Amino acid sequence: MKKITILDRVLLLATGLLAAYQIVSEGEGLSSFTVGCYTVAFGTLLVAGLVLIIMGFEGLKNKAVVIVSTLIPLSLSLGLVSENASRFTWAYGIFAVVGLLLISITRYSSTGKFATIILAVVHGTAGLIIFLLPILLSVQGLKPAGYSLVGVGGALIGVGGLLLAFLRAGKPLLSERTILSILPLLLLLMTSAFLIGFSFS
């Protein structure tokens, strides 16, 4: 596995505070449940970047990363659709939540196929959520043009957690020496989209 390197370190750690500055900086107008899905997302995404710079990309060899790792956009997405489609929240909670179980059991009790499914269909659904619901609201005037660049965050954590995802199934879509050398970038550029489409909400 790819040893993690200094620059990584640097990274993460930029995205780590673009995180915590996000989660402090959230939560004017909004309901405390939308607040209390992005604080999740973002918590995560700080505390994994953390663990990276303490542990290396060795870390990512834990099953539980993946679960944890689908927080960030269950999570996210969720608090979207909160937001700006409150009227579908408690359908798309249920979803969220029963995802979220489902790719737990299935990372401990199955390997195969349905686990990859169930892995893509989940991960797919809250990242196209995340990269449409900004880009439609703000095509449609009822958000800011700059709040669109919250859907770039997701087109760019759909790849990151599609890439990590398949990875630790161990069908990786790259290589993953690749995918680890543009993780930590990722992982900034997506955070820093996020953080900058947010302020124009």
Second form
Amino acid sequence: MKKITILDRVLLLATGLLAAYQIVSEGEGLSSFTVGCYTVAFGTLLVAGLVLIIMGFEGLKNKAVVIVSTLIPLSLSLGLVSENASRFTWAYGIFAVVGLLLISITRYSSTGKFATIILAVVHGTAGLIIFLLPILLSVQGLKPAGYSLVGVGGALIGVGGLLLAFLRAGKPLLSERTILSILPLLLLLMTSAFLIGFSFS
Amino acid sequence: MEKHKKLSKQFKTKYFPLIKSLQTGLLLITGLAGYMSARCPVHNIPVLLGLTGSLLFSISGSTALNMWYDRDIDAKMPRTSRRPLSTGETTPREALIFGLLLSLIGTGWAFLLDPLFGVVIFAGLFFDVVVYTIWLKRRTAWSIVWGGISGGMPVLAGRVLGIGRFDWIGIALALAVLFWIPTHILTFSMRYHQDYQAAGIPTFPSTYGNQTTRVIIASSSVLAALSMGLAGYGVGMTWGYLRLLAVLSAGLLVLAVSSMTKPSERITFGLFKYASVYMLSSMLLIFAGGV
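Moving from the form predicted alone, what structure would you give for the form predicted together with its partner chain?
After this comes the whole thing, all chains and molecules, with the earlier chain placed first.
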């Protein structure tokens, strides 16, 4: 497995600091539930970044990585839905909880097609919401144009999450070395896009 | 100039390793956080300098005295066998004088600054050197409780200096450090259990087994997180900072539980390092959140 470099650590630390800033600064005018969802998303990102800095990419060998890499987009998309399309919060919340449970169960009990399908459906749905919802809101003029950067972050998290999830699921889309080489930069770009985008909301 | 260079080199090789700079730095930060939890932004620079100097000297002094007393067991453990007292770079007499001198300057400065602050600093030094190192460390695994109490003294001292008396927030901050110590020390003693065994030092892993030790680590992590959260609330941290503290605490708990359910050396050492990052971050949050 690729050894973590100093540059990787610096990029991950910057990601963690940005995520920490977002956790501290978010909250104005949002419901507790929405803030809770965003806190889970950025908190998972922060802790995952710290664990990677400490343990290196070896930390990604854990089966729980698939669950963690799903928790970030699921909680972020749930936060976006509750903030901007609150009437769907319950329905999407149930989808998110059931999706996370199914992924957790299939990670430890099944490695077949079913596990991969579940992973793709849950990740794909969450990724599409994070990508499309902010852009739609910006296009409709309900949010400033800069808010669409959250969608850019969504596209990046979708790419990163899928790469990691499929890597851990044993069906890598790119070589492990390539994924690990781009992962820290991808995480930093994604977090930066989220931060800048959310600052427009 | 040549003499100055020689002295500087001598300090670097003979004395600096005696003060465990990272550990001393972390404890110093807890002391500063304790003070700033009550006095931030700081307007009294001389007091801040006095706090920093007295803590730095007394913590460094007690660490040097510990090394002086433990030089025989340090020589038996591969991890510590390259320390200057084990290699002969520093003589026991030099280490003793260095440790006593730093301790005297540190506690003396602390008493001059504020007698109550001085009492807490002296108590920390006494618990660490006399009770923990000299009396209990070689007798019982439970000695770490006293090590933990002395570890909690700098933050308590800082708080006492800030408000001029003891209060529940200072106690909660000290408890957070006390409960954090097992996570820090026990993960370390699990990793280096053979070293400790070779030196005949009783540890939790050697006395109660690894699984019991992991349960203790997880339990103490929960208590450390709760105490830190309580202290954070007490110092008036905003919800944003409290959320961040909760996130960092959750990371500590997840790693502690993982080390219990899926034990491996990698997780254990990851937890050890994360615990240090956690304490440093929490104290920085106490700084920032107290503003």
